[in-house]
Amino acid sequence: MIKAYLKKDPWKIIEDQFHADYSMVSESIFSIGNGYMGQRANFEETYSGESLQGSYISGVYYPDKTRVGWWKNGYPEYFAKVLNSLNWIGINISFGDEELDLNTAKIHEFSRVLNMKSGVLSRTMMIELASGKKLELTFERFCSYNTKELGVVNCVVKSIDYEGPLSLDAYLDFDVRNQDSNYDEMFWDLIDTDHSNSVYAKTKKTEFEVLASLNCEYKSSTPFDKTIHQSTAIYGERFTDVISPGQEKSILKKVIITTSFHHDNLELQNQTLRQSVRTKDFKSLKLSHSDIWEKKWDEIDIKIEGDVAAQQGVRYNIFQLHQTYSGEDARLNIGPKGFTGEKYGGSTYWDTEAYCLPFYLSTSDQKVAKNLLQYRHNHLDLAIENAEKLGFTQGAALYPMVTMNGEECHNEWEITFEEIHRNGAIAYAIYDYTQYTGDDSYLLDSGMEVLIGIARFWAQRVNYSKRLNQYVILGVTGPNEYENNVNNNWYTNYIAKWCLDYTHQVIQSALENNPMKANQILVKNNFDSERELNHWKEISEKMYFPYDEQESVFLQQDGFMDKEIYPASEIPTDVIPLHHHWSWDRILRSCFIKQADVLQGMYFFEDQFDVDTIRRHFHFYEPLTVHESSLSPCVHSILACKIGDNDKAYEMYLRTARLDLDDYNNDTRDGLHITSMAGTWLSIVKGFGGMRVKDGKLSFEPQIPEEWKSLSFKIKFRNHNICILFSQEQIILSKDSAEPLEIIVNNTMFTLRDQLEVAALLA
């Protein structure tokens, strides 16, 4: 059941009154973050009502030990976790012997705010104790884009009634656990340390070092006591104080969290972070935090006018996005909760290449997107020995489906040994990059290294079926994992089959272009070009897929029509999402999708396929989908667009516009779906505005939304930065570059110089 309390506005997500039955939503929906670290929107004062408790730091993780049994051979020795690290956000507030907590008072005005123009969360409240005080208070929270080591509340106390004693305690706190604990265990070990204002702690087996700071600013016109409070996991500041109706009473903390994964001198950085932001006032820290965000949104934003739930939704998602990752660290990736929740452990998926990448690609400088390829090149060792791990030989690289560091730690057989489709959106990635930017230089440098390694893994994957005279891919798991173990997954098939040519192109390319830099890859990588190379084609033209000639329609799986096929409409809606209802038995032997591999495929390689064969599979595969995977809705969109289906394409992008604001799937309390986030972004972009590459050219195909008065945004392409704006009426593109630019519409050239107008276009 969707969840639709949240008021609907362009630049704000705005909680107008409490809800405590969604208050793990809320915490996960209203997070902030700067790519550095990230905050839930837990409350600084005391909550005794349901909460998660979270804070995380990029690039700090620890190695759970994964137990399991000889069966299992080459299973992942631990499942890999971003660690909740130290609540930097805490303020006890007590009035007299009367301590603030929402779960017990009466609140009689409650708004939480998150502004996504400036990156600041707010929220005021009044409220009435229990002995019938009446109070006023208002907190603001960042975490400072212009220094990422820094986080801010402000915290103003107002009496309305009340007269009496008031108590701030404000504190750093590492007595942490995971919420996904075993028996409570605590992955930090707490360090002594001589600053009086910190706390300190080193991550068990990593060793990963964090250390916080704390610095505190208390204002009251009336005489006040501060006194300190310090064990190894906690420091505070309390301060003591008188307040009367009509008086305000207020806090700043700003503290600075460094770690020794950021910095090599983690004591020296804080103490020099510390000294620049003590005299700076709350104004100043903001006002420098919130230009930072008005200069993004210059450059990333999407504008929709006429519809403000779609508006909303991908305003916020793409801010989740640029909070998430900003790209400076190629040791660094994106989670599928990013900074959010701890659900699957904060590591990095396929997600990153298959979603991500694209808007990356088009929003922020090409070296980000760079960085997020050598992020993987700079574990192609590991993959090498992952695959080695499964039996597989002579450089075959298998890239893991979950990692921190390169190492696969996932810990569930059917994701971890079968869901290899991982390697081919990691190729299509090298791809997707050279073909946007125009850069063959990765290829080179990185790329060529990474694509032979997976096609070595495909090579030796696909067995040769003699019953067929065509090779086949058995017992694998597609992105739909609904079906487990499934023997010639169509998606899997296609994607191997595009690896081995794609490779095969690269090589020959190089060859024939730069022969000294490609011979000293080929020698460096033992490549026998002539056994290899033939092989790979061999497979390629004999690779097998599955097929229905009744329907027309490529199958998923060579088993798929033995099921019974009915629509997913006919489910009982009381049972969905399916996960939380059926047994696994019972969703494995149905007909149901959480994400259509092969609609995925042809969103992919939609180039290699007609319109009229999109249609079909789409009419067939979609009304079996339950989009119980964040990726799905946002392929669908895209391919709606594509086949003129403009209702189902709005359908689907509000969908995923609106996932986590709406609670689709009822998970939203775990932690956002960052990685899926960037598919709104390409439902936007790919879908209604219809862009592709063709031949080095950016090419529009608009169709927007009948709701939609206008659509526009901004993207890099090339060295120039292009303005697209679609009205039911018109296009307009322009641009800040002094190149001209070859530019094709709705199938027609132009020469794009300052400002281009094309009427009458869209009717």
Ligand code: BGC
Given for the second form:
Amino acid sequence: MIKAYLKKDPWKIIEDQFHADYSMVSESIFSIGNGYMGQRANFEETYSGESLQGSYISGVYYPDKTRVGWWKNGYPEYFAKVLNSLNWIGINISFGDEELDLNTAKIHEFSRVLNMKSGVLSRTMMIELASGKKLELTFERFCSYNTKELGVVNCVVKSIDYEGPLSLDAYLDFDVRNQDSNYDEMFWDLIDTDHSNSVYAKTKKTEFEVLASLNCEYKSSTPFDKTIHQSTAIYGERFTDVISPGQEKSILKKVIITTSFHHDNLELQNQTLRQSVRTKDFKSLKLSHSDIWEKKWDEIDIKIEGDVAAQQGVRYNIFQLHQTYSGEDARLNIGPKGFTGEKYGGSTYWDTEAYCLPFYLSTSDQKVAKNLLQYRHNHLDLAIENAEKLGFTQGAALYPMVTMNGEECHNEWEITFEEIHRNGAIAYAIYDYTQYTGDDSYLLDSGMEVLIGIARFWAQRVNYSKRLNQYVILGVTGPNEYENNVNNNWYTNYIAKWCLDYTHQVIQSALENNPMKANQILVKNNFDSERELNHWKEISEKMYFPYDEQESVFLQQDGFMDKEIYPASEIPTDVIPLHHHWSWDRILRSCFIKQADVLQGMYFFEDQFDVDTIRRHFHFYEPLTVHESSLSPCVHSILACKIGDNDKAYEMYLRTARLDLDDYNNDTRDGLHITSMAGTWLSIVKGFGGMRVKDGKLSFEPQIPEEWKSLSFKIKFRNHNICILFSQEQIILSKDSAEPLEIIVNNTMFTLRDQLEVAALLA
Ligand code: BGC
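Mind pulling up the form predicted in complex with beta-D-glucopyranose (BGC) next to the form predicted alone we just looked at?
Then the entire complex follows, led off by the chain already shown.
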């Protein structure tokens, strides 16, 4: 059941009355961030209701000791978690003895707005005190986009008819915990600081230091008292005043957070930054932050005319992605929940390569996508070590399912040891990058080594079945995690074969085009060209794929047809989502599919299948899919466009675009589904826009929903910034570069100079 409690607006997310029952959902939805740090929409003031305190800083993680029921050899010792860091937003507000707490207060008006255009979160409300007197409060806050270390909160209190004491206590608090701590431990050690305006702490084990300093300005037209309270964990400034009807008092918090992960000298850099914002008022700080967002929107926006729900959804997704990752630092990556919750520990999953990479490739500087690839290259040695721990040899690399620094963190055997398809996505991303950018240099610099490690893994992971005279892959978990320990998951077998073929091809073309460099890499990696390439070729030629003759479909895995097969539409709605209601055993025995699996493969490798084949598979698998992974609906939406099923494409688009805004899977309270947000972008650009790169040329086959007046977006493609507009009547393409560009629209080649208009080409 979706929760439609937010207002639809093209640029804003609006909650126009306080929904205490959804308070954790809203805490996730209204999260703010700037790639450096992020903050859930916790209230500034005390809140005694249900809440997940969440303030996160990129790269600052803690290796929490693994907790499992039954230890199995090969399990990792720890699960790295991006930590809940200091509370920098806190402002306790009291009126005499009465402390403001929305869980108990009488609320007359409440409005919370996340303005995506300016990147500012605001909240206004009118509350009534026990005495019946009323006050209006306004909060605004943002994580600055131009000074990434800066968090700003401004709070204005206005009395309607209250006369009496007012106290505002603005503080920094490092006495924080992770709710998901495995052993209920504190992850931080507090450090005494010489500076009277700061709190300082260091993570245990990883020893990341974080220093936060406060600059506070209180404005009042009447005399007030200021007191400072400080302990090792807390630094606070309390302003005590009186307020009369009609009067306004305000407090501005400017917090600078520096870390040893990002800064060579966190104390000095903290002081310098603090100094640089000291004299700036709220308005000017907000303006320079919002200016950057507004300029950014000029490059990243997707406009949908005629459908506010769809418009709001896609902007929200783009906004959150850019709040999470800005791509300047190859040590960082994109956690499935970004900075909006503790689930998934802020670690890296295959989501990055399979979903996020194409988004950043088209909407950011090329170096951003390259940094994402580089991240995996930097972890190659650890991926080889990881494979060695599991018994693989000779440079075979198994990348972790979940990682922070290259080491595996996940500790459920059916995922850690069996969900090996992630290796395929990492190879696919290299292909995707070179296809899109035309930049082959990455292959020789780093990509080829990664591919060799991955191909070697597959060559050792398959085994030859005498019975079939084919190669099989036994005991795996495919993308559909509602099946474990299956044999011959079609997707895994397919991507394994593809990795072997692709790596073969990359090595051969490197040897032809740059033999010296290619040989250096092969020697460095002890590559035995003849033996290894021949072996790969044999595996590839003899890879087994489960197939059902009667349905003419590839089977998700051996034995799939022996299940009781009936459509998901027959599942009673009160047991959805299944993983909340059914035993794991029942889920495993059922035919229901958590997320695109065979269809994920058809999406990646669509050129290798004709449209009828894709349609047949779509019609077979879509009715069985429950989309209980956020990564699923976008793939279905893209394929539905491909086979011309517009209604399904639109249904799946809304499900991906509004997954969190409408809380489709009843789990937004844990945090947002950041990585699947890239899937929303994919559904628009690759789905409705039909964008592909074919033989190095950009190609479009648009098919926009009937209710949309127009759809437009911008992409970066090989030194060109291209603007694309599809309406029901025409397609307009334009670009800002002088060099002409050949572009394919609905299978016809055009030359795009400045602008190109193609009429009535919509299917
Ligand atoms: C999905 C995985 C995904 C993970 C993180 C799981 O629910 O099944 O495919 O990598 O979430 O997003």
